[in-house]
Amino acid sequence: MSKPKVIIIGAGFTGVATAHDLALRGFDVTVVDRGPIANGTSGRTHGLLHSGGRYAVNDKESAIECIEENTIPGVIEPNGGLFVAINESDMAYGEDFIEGCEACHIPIEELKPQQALKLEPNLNPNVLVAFRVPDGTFDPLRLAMSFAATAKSNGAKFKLFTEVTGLILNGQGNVTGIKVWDRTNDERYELYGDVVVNATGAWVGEITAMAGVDVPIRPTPGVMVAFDQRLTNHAINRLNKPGDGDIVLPQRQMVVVGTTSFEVQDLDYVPVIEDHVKLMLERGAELLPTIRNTNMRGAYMATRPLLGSGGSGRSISRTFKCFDHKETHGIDGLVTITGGKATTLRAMAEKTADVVCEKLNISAACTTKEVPLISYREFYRLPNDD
């Protein structure tokens, strides 16, 4: 008996995690992306594995998702995080932060200034209080590649540098496959499957438009700046409502300051705005003053796939949603997963795989919480059998 076929568009965090989940459930999985693994937003994230503390006051749904999912053995650095207050506005926010973390079951430990400075000597010496939380950091490419490698070891196929040029619709207007352009050899062909999963993040609207439908996605880029010294071992968060440049975190032998929030018209050309780069230096130095004496390694951006059509980028929830377009638009064969964060990629994949199984009347449980990931190095060592 042949396996049910699923085509996943997008080899970012959500796409490769969904491939991993569906491969374990016995599906014939093919992942298609116009570039390499994690070539879009996923490859440009700052790498913070959230405890949920950032969202505990005003976005509790996202906070709970984060604290339930922020352990991925083998591919993270569980270095912990600090939320630090350096002025009275931060202190005033502290009460709401404590209440929010308690409501979301996020463990916190209050530290006195001298305790925080002992942990992180480069902190602003005027720190008034700090709270320790179970944050972590990750290398974006290694995280994505570990999921992809594990999916591939279980039979998933990857067609990279292969751009989707259209969806294939049957006589009833339902999606039965995709039209692609293999950019490595200029070959154009078609792929057919039982379900097509749209996991293209900020670009999901471009795929759903091929079927004549819309999703409430709000692409919101932000600029980050890396500096060439590892000035902290903890993820440092400003104890206040989320804002520009209020996170400094370690990445290998660097620190990264992020991020800003703005809007663009062209998702394939997002500028790294010089004023935003300068702002990251200023805001980062409020948390770690020694940043001013550190060389900038580079500036880059990523585009968040936020759900919702109203409000500003900072006010939109960081939760995720899976759309079965048969239910939402009367078009069968197409599922879209978007929103969320890198921290919640496994849960996003589980939800998507559950929807696919339900659509195809297949009973197969999720096992991704128990199955360890293999090394990211294995991705290019494994065959890509067709």
Second form
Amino acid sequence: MSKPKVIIIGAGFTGVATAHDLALRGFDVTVVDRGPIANGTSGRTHGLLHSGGRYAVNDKESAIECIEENTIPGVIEPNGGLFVAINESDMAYGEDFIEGCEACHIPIEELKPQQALKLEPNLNPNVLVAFRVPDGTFDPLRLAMSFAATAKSNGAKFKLFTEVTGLILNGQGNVTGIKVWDRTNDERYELYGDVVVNATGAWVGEITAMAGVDVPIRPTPGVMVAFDQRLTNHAINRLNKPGDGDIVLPQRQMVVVGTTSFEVQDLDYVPVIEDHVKLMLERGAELLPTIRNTNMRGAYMATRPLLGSGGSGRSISRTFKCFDHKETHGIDGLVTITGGKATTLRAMAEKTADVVCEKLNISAACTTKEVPLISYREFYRLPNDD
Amino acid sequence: MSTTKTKWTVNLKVYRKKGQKAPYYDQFTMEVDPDEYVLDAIERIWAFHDRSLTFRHACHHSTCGACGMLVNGVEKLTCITYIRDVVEDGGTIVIDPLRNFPIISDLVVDMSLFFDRMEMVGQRQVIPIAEEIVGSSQKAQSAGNGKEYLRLSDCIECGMCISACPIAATNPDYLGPAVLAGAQQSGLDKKPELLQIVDQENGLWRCHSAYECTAVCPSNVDPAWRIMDLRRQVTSQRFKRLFR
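Can you switch from the form predicted on its own and show the form predicted in complex with the partner chain instead?
Entire complex below, previous chain first.
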């Protein structure tokens, strides 16, 4: 019997993790992306492996998802994070933070100012209190490539630089495949599958529109700025409700300050707003004043795929959702997964693979918690068999 | 970056190649902010002018190494290369794919052999802070609280040193600067099996000390210094064997 076929649109975190999960469950998986691996939001993500502390007060569902998935493997600086109070408003938030972390089972350790400054000498000397949490920093591209490499080693095929130009619908209006354009050689062809998974993050609406339906997605970009000195080993978070420039991450020889929150119409090119860049320096310097003595290395943006249509970007939950369009719109053969955080990519993939299995009436358990990932370099070394 | 400052008009002359067809250059005249990065302009070509343009990119802040290209003939990580540093208002920026790699399409090159060699020498992407010190140019941060901190290593595997290397240009079998630097980072003392990989015809004795690799490295890896250090390691091992 031939393996059930799944086409995954999108080689960002969700797509590659879903490919890894489904390949392990015995599916014939093909991933298509209009660009290289992680060319959209995933590659440009801030790189914080969340402990969940950031969301422990206002968004507990997402905080719990983060702490449960906090051990994602691969290319990570696993040095922990600090939540730092600089002023009285931060101190007032501290009580809610302690309660929230307790409720979400996020382990925290309270540090006195001198302890925090001993750990991180570049911290603002006016620090009032700090809490240590299990944060880390990851390399976005290499994390995605580790999942893709492992999926490939289990038979998944990757068609990069291949843009989806349309969905193939049968007489009943159900999705049976996709029409694609290989941009490397200007060839167009069709791919057929039992299920098409739309894992295009902030862009999911463009794919569902091809089936004439909508999903509640609120693409919300944010600006990040990298500076050319490594001023900390811990991820430094402002101990207050989520806001602009409240996280500074170490990464290689840099620190990266992020982020902001705004809305756009055209997702394919989002300009980096100069005022936001200035704000990142101001806000970053409140946590690590010596940032002012560094040089800016790069300013960039990424578009969060936030779920829901109500409220502003900051108040929308960071949780994820998988839509079986048969249940939501009566269209079989199409599944959309979006929302979530990079930290929760494995859980998003498990949920999506569960939905695919249920649709095809296949009983196969998720094993991605146990199966180790292989080196990201294997993605390039392994042949792409057709 | 989007600003309210004066915009420039520049021409981007971009190398194009699809499948087996002959390569050519396309020219795009664009309004740019001089404080934008070259990669921003390339991404806008794709977004607004020509959807068939292919290029590699991911992080947009010099941590992934995907967007190395030739900008006016020089290897640049385009995500951190300001437009104002490579052209003047009204001028032309020529964009080519990296040299010494097979071209897949337009600005996309095939990195598989390079990654194969990086894996072969066991270059570590996550290492203890104290180990990632280049020459005498950097000081390690002291580890706090008795805990050994780890960090992502300097080499982002962009391939720009291979592209700039005059030896790699004439001999595709030469391991190349990043690979030899990776072997140096792994260390012959920790991985003695690396000796036969680097101490051979296409290994570290091929380097002619042109130092082009160190000149174009966007990440302060200093491959040339590492190759010289690796030579010292190999010579010292040979010397030790003589007297064993």
